[in-house]
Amino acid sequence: MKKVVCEHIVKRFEGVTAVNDFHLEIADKEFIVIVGPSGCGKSTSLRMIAGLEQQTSGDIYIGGQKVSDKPPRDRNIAMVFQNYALYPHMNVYDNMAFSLKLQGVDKKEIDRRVREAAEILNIAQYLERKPKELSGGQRQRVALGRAIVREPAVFLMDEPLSNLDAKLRVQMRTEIAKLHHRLGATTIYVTHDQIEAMTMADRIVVMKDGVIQQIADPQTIYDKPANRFVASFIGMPPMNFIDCRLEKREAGLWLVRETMAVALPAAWAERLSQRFGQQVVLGVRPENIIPADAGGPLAAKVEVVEPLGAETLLHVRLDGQSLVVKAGPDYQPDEGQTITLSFDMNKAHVFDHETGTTIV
């Protein structure tokens, strides 16, 4: 059983709270991705699980054993860093075998583990090479192999792909996902890249300012964000936000601005009944804004057109607000043209204007 439990962990640095009440249970064989902007506390949280940072309060359990005060070597974890940290004077084989030699593992067992990991990672042909003779992706595979040979209870990965170019990141992302399925290892992966989070995770932990904002599977995070921050951080291009006033009219509930009025689904009435007349924020993802040359209820001016092959991004101005619209590849209006839009309100969200909490 390789379950990891973090019980209300807090980390303070000289009076500054870097991580506050980090509470998370990770199931055996689960792939968890912790995501958030720089400085949100994600790497600090990972380092506390690894034992590289001592938590100010709270407890950590790995495989049912309390490890809060144990050094990293006694936690049965393996960590892969952003920096490959390979020994330049050693070949690939010796880099992968080094930690096992320090543990006094039998030579035959070391050889078995190293060669097995090399086959899994498709680097068996590079075992005699030095790191300087390898590409960035090959070096990252060696770093992964060094972790695999230890046969740890938990893999911890701290932005392992951020030093690679875009094409190689996509390739290595797939390789790590395949590796996880093959090994079935409990994995905690830290990144600032929301695409990595969405494509790799069983569950995503979204952090901001040292606090967990939401924990859920990728589709739930995308479809039902807990607040405006999560909605803005997950999704590319990000969700559009429009400041509005909630009004009740004879025809139902409406969100209005100076020249804009949008009808809301009748099913939202109960959750919004106490907010008539209040300022709220409407959130609509770019793919849920439908453009048309005529027929839509909202008139917008096209400012920039970005044809991307499979789709077209339109940057438009609607009632003083800038929006991004995701359209089909064949829809490319002229810049400066006025087009009409409609919102798919069944996939829209309403957020509290002050707190950013999701209302609907």
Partner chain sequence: MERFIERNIKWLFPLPAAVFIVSMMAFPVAYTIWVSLTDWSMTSSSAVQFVGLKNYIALFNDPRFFNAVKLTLYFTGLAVSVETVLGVGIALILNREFKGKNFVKGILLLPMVATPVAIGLAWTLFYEPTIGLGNYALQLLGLPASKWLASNTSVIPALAIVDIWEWTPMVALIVLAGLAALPHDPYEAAMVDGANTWQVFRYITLPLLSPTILVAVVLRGIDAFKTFDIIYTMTAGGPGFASETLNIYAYNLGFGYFKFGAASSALVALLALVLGGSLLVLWMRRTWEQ
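What would the structure be for the form predicted together with the partner chain, given that what you showed me was the form predicted alone?
Below: the lone chain, stripped of partners and molecules.
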């Protein structure tokens, strides 16, 4: 069992709380992605699991063993760093063999494992080279190789792809996912890139200001965000937010602004019953706004049209509020044109105006 448990971890740096009550149970062979903006505490959390940072309070268990006070070398982990952290004076082979040499592993076994990892990562032809003679992508493969040869209980990856160019990032993303399927090792992966999180994770942990916002599988995070922050952070282009007032009329529940009124599904009545007359925030993803030349209930003015080939992004203004709409590739209205929109309310969300928590 290579389970990882973080029990209510807190990390304070000179009075500043970097991570607060980080509680996470990771199953054996699970691929967990911790995602969040810069400074949200995701890397600090990972470094505490690695033992590179000492938590102020809380406990960490790896494979059922308490490792809270143990140094990194006694935690049976391997880590891949953002800047690769290769040993500049060693060639690729020695970089990968270093940890095994320290463990006193037999030379033949070291050779077998290094060559096997190099084969998997397609770097067998670079074994004699120094890191400075390699490209960024090759260096990152070496860093991955160094982690693989150890056959650790847990892989920790700290933004391993953020120093690579966009094309290489996509390629390496797929390779890491394949590698995880092949090795089946428990992996904790930190990134600020929501696409990496969505594509690779079994479960995503979204963090903000040192606090976990939501832990769920990617589709749940996307479809049922716990709050406005998660809704805005996951999804590209991000979700549209419209400040409205909730009103109960004879014809049902309505969200209204000065010139805009949207009817809500009748099923939401119960959950919204305490908030009639209050300010709330309507959240609609760009793909859930359907544009039409005429006939819809909401009139909006097109400000910018961005044809992307497979789809068209429309930046429109509706009742003084800017919205992004994702339309089909063939729908390209003129800039300045007035179009009408309709919201797919079954996929819309309503958030608390003050706290941002999801109401519906």
